[in-house]
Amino acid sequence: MTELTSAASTAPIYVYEKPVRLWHSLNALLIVVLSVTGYLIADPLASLKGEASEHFLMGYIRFVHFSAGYLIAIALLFRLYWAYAGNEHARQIFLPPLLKAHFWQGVFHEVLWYLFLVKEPRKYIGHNPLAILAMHFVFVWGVLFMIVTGFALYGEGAGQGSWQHTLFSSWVLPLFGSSQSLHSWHHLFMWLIICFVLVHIYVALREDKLSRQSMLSTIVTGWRTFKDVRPVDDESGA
C-alpha cells in the first residue's frame, strides 16, 4: 500500500494488470446475471400459456444461473493464483495488513473523509485502507460464501454421488440445519453483495471527482493518475 502526499504532479502509475481488470469486468457482468436469475428463481415468473412441455423458461433461467455460478468460481480460483503471481496491488484485497497500526489509522481517516469530516483525502497508488477492508470481508468472503452455498444447493439437486454433493452438500446442509435455511442465507447474501456493489459504484464516482485521482479510468486502462501529488512509500507495506 503506497500513500501519496501533496507536492507536485506525478506521471501516471501502472497499478492494475490485465488479469485483475478482466476479473473485475467479468465479476461485474456475472453479479448482474446471478442477481437477476437468482431473484427470478426465488420468485418465479407467472405461468405461461399453453402446454408446459412447450416451455422451458425457468429451466433456461436456472441454466444461466448455474453457468454463471461455475464461471464466478473458476474466475475466483484464477484470481487467487494471480494474487500470488501478479504485482503487489493484485494481492491487496486478499491479504490486508490487519496487524499494522498505520493501516487502521488509514481506515479511520477514510471513514472521516467519506463522512465529509476532513477536507483533504489521502491518496494511494492502489486501494485505500478502507476499500481493502471492505473488499476483503464483504466482497471476497461474500463471494466465497455464495460459491460454497450455491454448490451445496446444486449438489442437493444433483443427488448423492455427485461431486457437488460430496464436496459441499454433505457438510454445508447439516451446518445450516435445512435446505430452506440454506436458501434463505444464500438469498440474503445476494442482497449484501448488491448493496456492496451500489456503495462501490458511488465511492468510485465520488473519489474520481473529489480526491483528484483517477478511479473509473484506472480500472479500464490500469493506469492511476494524480493531480498535485508525488509518491512516497508508507510504513505499512502490503
Second form
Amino acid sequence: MTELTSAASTAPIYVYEKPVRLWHSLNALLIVVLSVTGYLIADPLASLKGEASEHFLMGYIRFVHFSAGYLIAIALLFRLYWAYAGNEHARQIFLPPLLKAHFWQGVFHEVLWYLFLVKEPRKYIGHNPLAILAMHFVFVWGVLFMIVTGFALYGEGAGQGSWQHTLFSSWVLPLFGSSQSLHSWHHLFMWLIICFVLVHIYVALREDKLSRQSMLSTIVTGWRTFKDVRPVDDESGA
Amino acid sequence: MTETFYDVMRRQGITRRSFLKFCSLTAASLGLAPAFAPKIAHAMETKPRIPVLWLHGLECTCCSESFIRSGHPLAKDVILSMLSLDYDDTIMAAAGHNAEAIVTEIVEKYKGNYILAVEGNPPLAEDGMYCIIGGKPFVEQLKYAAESCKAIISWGSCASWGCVQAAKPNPTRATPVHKVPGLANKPIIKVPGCPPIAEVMTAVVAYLLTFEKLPTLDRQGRPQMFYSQRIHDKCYRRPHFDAGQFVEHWDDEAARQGHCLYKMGCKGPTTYNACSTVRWNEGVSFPIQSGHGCIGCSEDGFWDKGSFYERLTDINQFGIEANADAVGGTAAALVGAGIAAHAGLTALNRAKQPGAEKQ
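Could you give the coordinates for the form predicted together with the partner chain, as opposed to the form predicted on its own above?
Starting with the chain above, the whole complex follows.
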C-alpha cells in the first residue's frame, strides 16, 4: 500500500495494458454474438419455405456460435497467460485477495456506497473490491462454465473420439446427468452473464460520473486519472 | 447342461440356412465386419448356452413386448425360447412356486455363469413392500440373483435410470439397478429406452454370447455401438434442421413436408439411442418418421424434464414451472428494473447534496 500511496495526486497512471483492453472489447463483442446466436439456436427463427438444399440458416447460426465460442475460449487462455505476463492489474480479477481483511472492508464500504449509506466511495487505481468480487465469481467463473459446458455440447456433435468429446463431453455429460440438463444449464448461464453485463455497464457509467477516478476513458486508453489528490485505497500488490 | 444355442435352434426346427442368416444379420447390426458372421455362428455352435434369468420388478413389460418383436424372425423364435427355458415370469410356462424354484435352481447350478437380465426396478420404500414377487420383496430376489451372476443387463429405462415410477415425487423410492444399496458388485450393461429397440436387445445378448465379454460401454454404462450418437446426429430430417425448416404447428405445411420437429419439442438432439438408424418394427419407422418428436425415453429422468412438446426444459425448483428463458428473462428484467430504480435514487441523492463531489 505504501508504494501506491505515492500516487496521491491527480497524475494519470497506466493501468490496463493493450492486451487487457483488447480482451475486454473482444469479450463484449463475443458475448453479444454468442447470446444472440445461442438464443436463436434454442428458439429458432421462423421456418423457411422451399427445398432444404436451398437454405443453410441454422447451419450458419450454429457455425457463428461455435466460432465465437472457440474465440472466447482462446481469448480466455491468452488472458490467463497475460495475467501472468502482464502488470499487477492484469491478475486482479483472477486472484482476488480473499484472505485480506482490508479487501473485505473495501467490499463492505462499496456496498454501503451503493446503498447510499456513505457519502463517498474509496479511491482505487485498479478495480474496487466489490467489482473484483463480481468479475471473479460471476464473470470469470461464469465464462469458464460456459466454455466447459459449451465444448461438452459441441463434443456431442463432434462424436466420440473427438478431442472435444474426450476432454469435455465424457465427464461433463455424466456430471449433469443428461444432455438436456446440460443444455438447460448452458442456457441459464447465458442469462446470468446477461445480468452481469447489465449491472456491469450501469455501474461503469455511474462510477464514471460519481467515483473518484476515471472509468470510461480508462476502458479505451488504459490510463487512470483521478478527481482528487488524497491517497488511494488499493490492496498492496493487487 | 451342455446344449449349445445351435442345438436349441435345431431342436426348434430352424434350418441351418436360417441360422446362418441370423448370424450375418447380427454381425451387421453389431457393426462388425462380414468376417465376424462365421465367428458368431461358430460361437453359437460350440459354446454352451449361457443361461439368462430375466427378472421383473416395477415395470410395464414394454421391454419384453419389444424384445419378442425383434425384427429378425429368428430372434423371437430362438432367443426367446432359450430365455424362457430358464426364467422370465411373463412368458414362461411354469407358474407359482415351481416358477420361483427355477430362480434358486439357476443360481445354484450356474454359480457365476448366468446373465441376470433385469426389467424394471425395485422400490426401496417400506422395505420394498411396493413390489412383491412370490411373497417376498423384489429387491431381495434381485440381490439374491445378483450375488452369483456373471453380469447384469439393465433392460429399459426402469432398470437403467428409474423411468416413470422413479419420476418426482417417487413415493415408492423406485431405484435403478445400479443404485440399489447392497447389490453385489457386478458389471452392469444399461440398455435404456422405454422400451429399448428389439434388435438392440437381441444384439446385446448375441454379443455377450459370441465374445464372452461385455460390449464396450460408455461412461454411463450403455453399449457404445448403439448409444454413442444422438437421434439428431443420424436423423433423416436433419437437413431440414440445418436449413432452418421447422414444423411450427402439427397441421402446417412443414408438418406435411416432413420438416424438422425441433420446435415441437423433439428431444432428438439430447437423446442417445439408435432409433434413427435401426428404427422399429423391422425397420419400418420410428417416432420422428411418423411425424412426432422424440420424447427422449432413453435419457435419465426424461419424465421430469417438462413437456414433451417444449424445446426448453421446465425448471421446477422455482415453485411454478418455468423454463430457462422465463427464469433468465425475469432475472434480467428484475436486474434492469433494479438498475433503473438505483439510477433514479442516485440522481435524487445527487440533487439533494449539491457539491458533494467537490469535497
